[in-house]
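Only one chain comes next, encoded as structure tokens, the form predicted alone.
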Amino acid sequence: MTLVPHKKAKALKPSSRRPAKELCSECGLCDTHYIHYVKEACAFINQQIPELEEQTHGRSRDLDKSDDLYFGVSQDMMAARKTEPIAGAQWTGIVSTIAIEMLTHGLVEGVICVQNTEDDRFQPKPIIATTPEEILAARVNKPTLSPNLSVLELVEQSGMKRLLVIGVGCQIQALRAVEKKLGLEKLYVLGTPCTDNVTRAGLQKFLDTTSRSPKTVVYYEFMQDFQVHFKHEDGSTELVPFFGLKTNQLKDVFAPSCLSCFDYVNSLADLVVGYMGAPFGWQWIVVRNDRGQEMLDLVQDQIETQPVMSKGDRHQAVQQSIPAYDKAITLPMWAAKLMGVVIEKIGPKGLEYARFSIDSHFTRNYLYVKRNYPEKLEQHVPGYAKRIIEQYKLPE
């Protein structure tokens, strides 16, 4: 059985029943009776990742320690890949995997997870998945902006007591954040870093500008190379380099929610499994606290595990990255690919390039945040990425 919105449910426009306003992520919590807590919830409205680090994992992070100021509180870290992967799965299909395996075993009744519609891959349809073919039919990240918590009341309706939540950091701020109303016996976050969602307009004219056929990507990541991956339907991999990318045409296709974010690495999942600390072909595994060592044990047999590495040093070309997205410096395309090989063979890796990541988005998005949102810099902004942005000498 799949639990769907009603149709009433879809995201609504940031000018319609949204308190963030502009800066509105479409989480989702504002299309449930939950919107009563919003002001309280909302991560572009009160920014509290300190106070629920310290009510999921049981302390905040250590600013002082440099992985728990850069990823967050964390019980263990590794790269992962699986054996057998799913076929078509975006990468291996861990997370796949791991909310399959939480189903059968009935640690939880449902998957909060996110499929695509009938007409459009792109588009998001959150559900509340019940069955392994539900959960699959979720596989591949939708790099849209989606309303995940539409299907809170749902869960609510539905009975179910012991729920599997899998989401990006604003979804999963807000749910913890009401998570004690939720009437739940136990409830699991399964995370994924996140950062330069677009709207589903927002992303076709990024394909449309990017790829060389934007009606056949079934799905793309910015990766460790330093290259877009866009696959295609025919199963071909076309790449595009990140200093090639039109950037005067892009800087505004980003949602301004994504733009003002500073949690990149999800930070209250009970367990994140992204890319960006790993090698290249492998997945990031953070486990955050018991409950994200549970669902890891239940895949062990089933994935192949290596230490994290960390090689390089990132803060030139984060300081040069800098002026070049403030200024949309486009390179030509045989400029684009010589940085990309020289950066790739060079530059920084493991949880180096997660580092690099983290530094060059937060430096944009506090720049964001500082010119067209002056009043809100302060408490918006969480001490752990002050700390890190003052690193940088930045632009007026």
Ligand code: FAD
The other form holds:
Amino acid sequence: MTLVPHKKAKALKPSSRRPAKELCSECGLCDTHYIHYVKEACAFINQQIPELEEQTHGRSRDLDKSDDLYFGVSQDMMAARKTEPIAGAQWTGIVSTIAIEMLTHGLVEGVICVQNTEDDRFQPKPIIATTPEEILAARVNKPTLSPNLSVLELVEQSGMKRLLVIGVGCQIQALRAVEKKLGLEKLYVLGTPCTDNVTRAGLQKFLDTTSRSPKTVVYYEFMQDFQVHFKHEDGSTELVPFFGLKTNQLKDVFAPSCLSCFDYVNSLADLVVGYMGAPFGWQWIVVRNDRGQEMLDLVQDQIETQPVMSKGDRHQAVQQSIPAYDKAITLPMWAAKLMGVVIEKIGPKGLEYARFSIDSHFTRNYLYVKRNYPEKLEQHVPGYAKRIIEQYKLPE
Ligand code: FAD
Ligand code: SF4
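Form predicted alone done, so how does the form predicted together with flavin-adenine dinucleotide (FAD) look?
In what comes next, the whole complex appears, and the chain from above leads the way.
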């Protein structure tokens, strides 16, 4: 792939430093001089996942293989959890542990990760960590758009040659597109899946409409039991069923970038650590290439693992959820709880749950792009996503 600096980049005014405009996910690239490459690199201007898969993993995904189609290029997949979880991590802290081991073993000199600002636990503050303490301080999700790549220039200035980047799909697509321009000897990428992210203001609206005590939420996750789990400052957990979310008020809360994203599983990371393909309480690991395996090997003695499993059939639930979301139907809480209990008992589990989540988001996002950016539809939706969406009947 040849990257040509965008000719007009120097002429861009500060107000137009986000060429993806309202689709910008604030990945941070445009806060650096790498903005010169934005027209080629931005995930929302130039979707190029198959080409970048080839560049990163040596091949792009095989659309005729179900696991490739859904989860991207991989050489291994498993469920795992730390035998001694890190307190305050999002799940058991596998991501933070790998990053710390990479640094202390001298495989990298720095780690791009994201802490929060002093006065707001959800306001992201990207950093290049050079100590285990700084990595630990970045644990737990900042469930907001985060400009992780804004510190890329500092990598160059510091003279670092071996780097680990932790990030979500849109950040990693832009990173891969400029990777060869960074002057690094070795780049490792540790990714997480990501969906339904929000701006800081959007997050407040989500918390205010969904939680009983928005001010005390320290963490939340949409979990495999079809409930949102909010953890509060006092250690208590609040459960809200997915089907009870106030969809009519929340429909416009998710960032336009996330409503038009088709890289839920972070296709271009070397190693992906999420949860959605694993049984409840476990994390889901996708090893995409040898660099990913090298990272995972560093923590083998700190984790227990089990093979991935798959149970149930998601198709009917996905098909039914399409018009329900479209019409912003919200169930009364008693019905939502009941539905949650039933689906939890008979619904999709393990990899089938991950497919359920991917199908639901891809169909929703396809409709969003088709209705709001019809001119982008053909180029922006990758072939694998089209193949997945074709399984369902969509409203106009
Ligand atoms: P920890 O050890 O707690 O480390 C978390 C790491 O995430 C930190 O290193 C930090 O730098 C990084 N991070 C935090 N916030 C951001 C951010 N906004 N952008 C980039 N990096 C960030 N997994 C799924 O399976 N399905 C999902 O739908 C899903 N959605 C997610 C949405 C977001 C916004 C994020 C950040 C992650 C999501 N994940 C999802 C991943 C999952 O929630 C956990 O982050 C993952 O399993 C790692 O857990 P851990 O305990 O090992 O991480
Ligand atoms: Fe720039 Fe990133 Fe926004 Fe695209 S998503 S316009 S690359 S900051």
